[in-house]
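Quick heads-up: it's one chain on its own, the form predicted on its own, in structure tokens.
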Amino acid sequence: MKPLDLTADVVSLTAALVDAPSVSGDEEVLADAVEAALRAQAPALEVVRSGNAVLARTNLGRPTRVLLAGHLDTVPIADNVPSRREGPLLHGCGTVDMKSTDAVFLHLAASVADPVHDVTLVFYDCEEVEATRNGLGRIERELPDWLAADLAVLGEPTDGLVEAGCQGTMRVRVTTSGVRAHSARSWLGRNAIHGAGAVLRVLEDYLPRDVVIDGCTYREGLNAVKIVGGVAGNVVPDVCEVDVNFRFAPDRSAAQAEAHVREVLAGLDADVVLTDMSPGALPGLGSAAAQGFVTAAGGTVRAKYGWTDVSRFSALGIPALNYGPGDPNLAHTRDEHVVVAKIVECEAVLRRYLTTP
């Protein structure tokens, strides 16, 4: 790919990033370009490489440090690379999630010479795949001092609003058992799929909480997301599995969330096994650094619905916010696109935050 020009306008820089395919696990070419551009165009920054992640930071002795984190990878391309501009919109894979924010971060790295906060930039790999491959986890293990900060801003798409914290997410597999029999003599068996009906009724009747934390309302949800059962068209099945997803407010710990789900399902004749767990993140709006960013962004904050890597920063004791120009509802879609004015707006907000005492 052509060398990146970090001094170009953020919309052109976004297009250049989109035009460099970087599906999860294949970020090397883009990471090479980002590293080369930072070393050449932001020489005051300390730059290091970790796999296909690129990290850079100032060391100015400021009283506070702000970490700007964005992932370089995208979901698989859906005939939407290279980028294309149509009036006020820029189309292409990653325009929303999250190369537009990466472009903002890179442009600021090259153009803000005297920030009021020390700044760390983390452009990492493999966010869109299983958590064990996430570049932030590797950085935490191998370069933990690079994640130290008073505030982390994660460039997830928020449509230009500040979204605080995130929901936790867990999944359990609920298994009902029966007795296999020929369907012509079904009275000799016990149908496990029918037994799963009790599980579905409990979930249908479940009343989720709305929880207000630091002025942000987090809505919980407990839902069946997959059912597997059946042997053949003439067999009464003896096993049925229902996968259940719990999206929980960040006032619950992982242990409390699991205990709650087990309590809800306790009266069923079924086995419940935890299969996946990621804790949520509290809003962290009490810190001066977070309040300053919210003020710079216009003062409006809402809860983050969904899980993001702010959870990793929260676990490290770092207040973390989600902020980026794209509409999250367009992420991962074939028609992924971003409003170019939102990219410009987010660049202005972050510039104001980094340069205003």
Contents of the next structure:
Number of protein chains: 2
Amino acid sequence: MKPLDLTADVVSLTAALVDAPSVSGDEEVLADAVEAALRAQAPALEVVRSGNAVLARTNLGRPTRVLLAGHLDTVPIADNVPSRREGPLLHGCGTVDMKSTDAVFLHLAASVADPVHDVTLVFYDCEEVEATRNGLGRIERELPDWLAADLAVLGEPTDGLVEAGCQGTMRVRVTTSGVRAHSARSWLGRNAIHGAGAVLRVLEDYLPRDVVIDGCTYREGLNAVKIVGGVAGNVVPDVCEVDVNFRFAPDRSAAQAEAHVREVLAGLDADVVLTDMSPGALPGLGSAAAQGFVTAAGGTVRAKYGWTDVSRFSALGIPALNYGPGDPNLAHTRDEHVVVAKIVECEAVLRRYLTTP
Amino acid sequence: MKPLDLTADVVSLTAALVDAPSVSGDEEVLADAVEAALRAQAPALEVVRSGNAVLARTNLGRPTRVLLAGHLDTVPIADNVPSRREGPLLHGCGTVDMKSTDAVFLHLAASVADPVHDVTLVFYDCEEVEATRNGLGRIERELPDWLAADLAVLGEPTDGLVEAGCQGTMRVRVTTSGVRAHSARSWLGRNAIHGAGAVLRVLEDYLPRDVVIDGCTYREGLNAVKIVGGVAGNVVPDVCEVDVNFRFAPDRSAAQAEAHVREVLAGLDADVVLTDMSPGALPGLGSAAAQGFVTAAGGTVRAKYGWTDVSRFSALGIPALNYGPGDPNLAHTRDEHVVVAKIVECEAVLRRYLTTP
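The form predicted on its own done, now the form predicted in complex with another copy of the chain:
Full complex below, order starting with the chain above.
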């Protein structure tokens, strides 16, 4: 690919990043270009490489350090590369999630010579796939000192608003059992699908909490996301499985969230097995570094509902915010596109934050 | 295959039939052997061929005609051919369903020279597969006069008891709808799986009827036999489908059965679509021909719970009974086997019926 020009405007730079396909696992070409551009165009930065991730930082001895993290990978391309500019919009895979934020971070790295905070940049791989492949997890294991910071800003699409922390997410598989029988002699069996009715009733009647933390409202939700049961059209089924997803506010720990779900489902004639757990992240807005960022962004902050990698920073004790120009509802869609003015606005906010004493 | 010896004892003849594989659609070799044997060893009979079915009848001008029907096909072989004799048991695919009854019918055809009833024998194909391929259905369309009779005895396994008529069976697909949403913002959606809870509750609370007809008790049953819902682990699902099987007593017509199911499910926020309908068969025990058979079999008669081809005869106005030596619970199993004494007993009952004025 052509070398990246980090001094170009953030919209052109976003387009250049989108035009370098980097589906998860296939980020090497783009990571090479990012590394080369940072070494050439931001020579004051210390740069290291970790697999298909590129890390860079200032070492200016500032009292605070802010970490700007963006993943380089995208979901699979859906006939939406290369990028396409249409009036106020830039279309293409990654325009929202999250090469527009990557472009802002890269442009600032090459154009803010004297930031008031030390800055760490993390451009990482494999965020859109299973957690075990996540590049940020690898960096945490292999280069832990690179993640030290007073505030982490994760470039997830937030429509240009600051979204603090994130909800946790967990799944349980709820299995009801019965006795198989020919459906012509159903009284010899016990119908496991009918047994799942009680499970669904509990979910239907569940009243989720709204929790306010640091001024952000986290709405919880408990939902069946899958149900499967049945043997054949003439058989009373002996097993029915319901997969239940609990999205929980970050005031619950993983253990507390699991205990809550088990309590909600207690008393049902069903087995409950935990199949997935990703703890949430507290907003951490109490810190001066976080408050400074919120102020630079205009003072508005809301809760992040989806689970994001901010929880990794939260687990390290680092306040973490989500912030990016894209509309999260357009992420992963064929029609993914970003309002270019939002990219410019995002750049202005971050520049203000990095340069205002 | 070796020619069939219809004068052999019914156990040896069952073994010979089992040793000629005849999975549905592949009955030609066996049908050829049955046809050749009937023509050679029961020369008084009028014999016709219809596809892989063989029909034979006496034309003695008797006041009553009894039709003996057995299918020649089996479900797929499961390492259980050839047959294997172990003490009182004969093992093998078809020993129960229903080559043991076929053997009794064939042996009687060759050994009862002067029956008190005219006799029609129907050995047919493709009973174990979709109804559109059923050989008896083809005969009904192409050779309808061959099905005229005062009583039909269908050789389905009944453990040597007379089972009268049969239940009907129908299926509906019950679909609940919702609104898809990300499960992190579940309040923007409406969960179709949760909606299915009300459907399951109705099924769970349903009180099935017991209906006594001609002294036979038919127990009904309404069961979910399949449930499927779910889009992905992080999505509130917008569709859930429940397949419901209603097994109904033969005092309900097809239309009445459907109306009943629709009434039971009325008021639910769900679509109900009929996907399958096979009407039941009244026992028809009021006829002299049927009573004579029940008496010959020892006087005991019970309802047939599974759906069988007797309903085809019932629809033609012909009283129809199920009668065969095998245990229906062993049909279609890898360990399919028959108690050989039951085959002999079945032969004795039918011989008594065909020869007692």
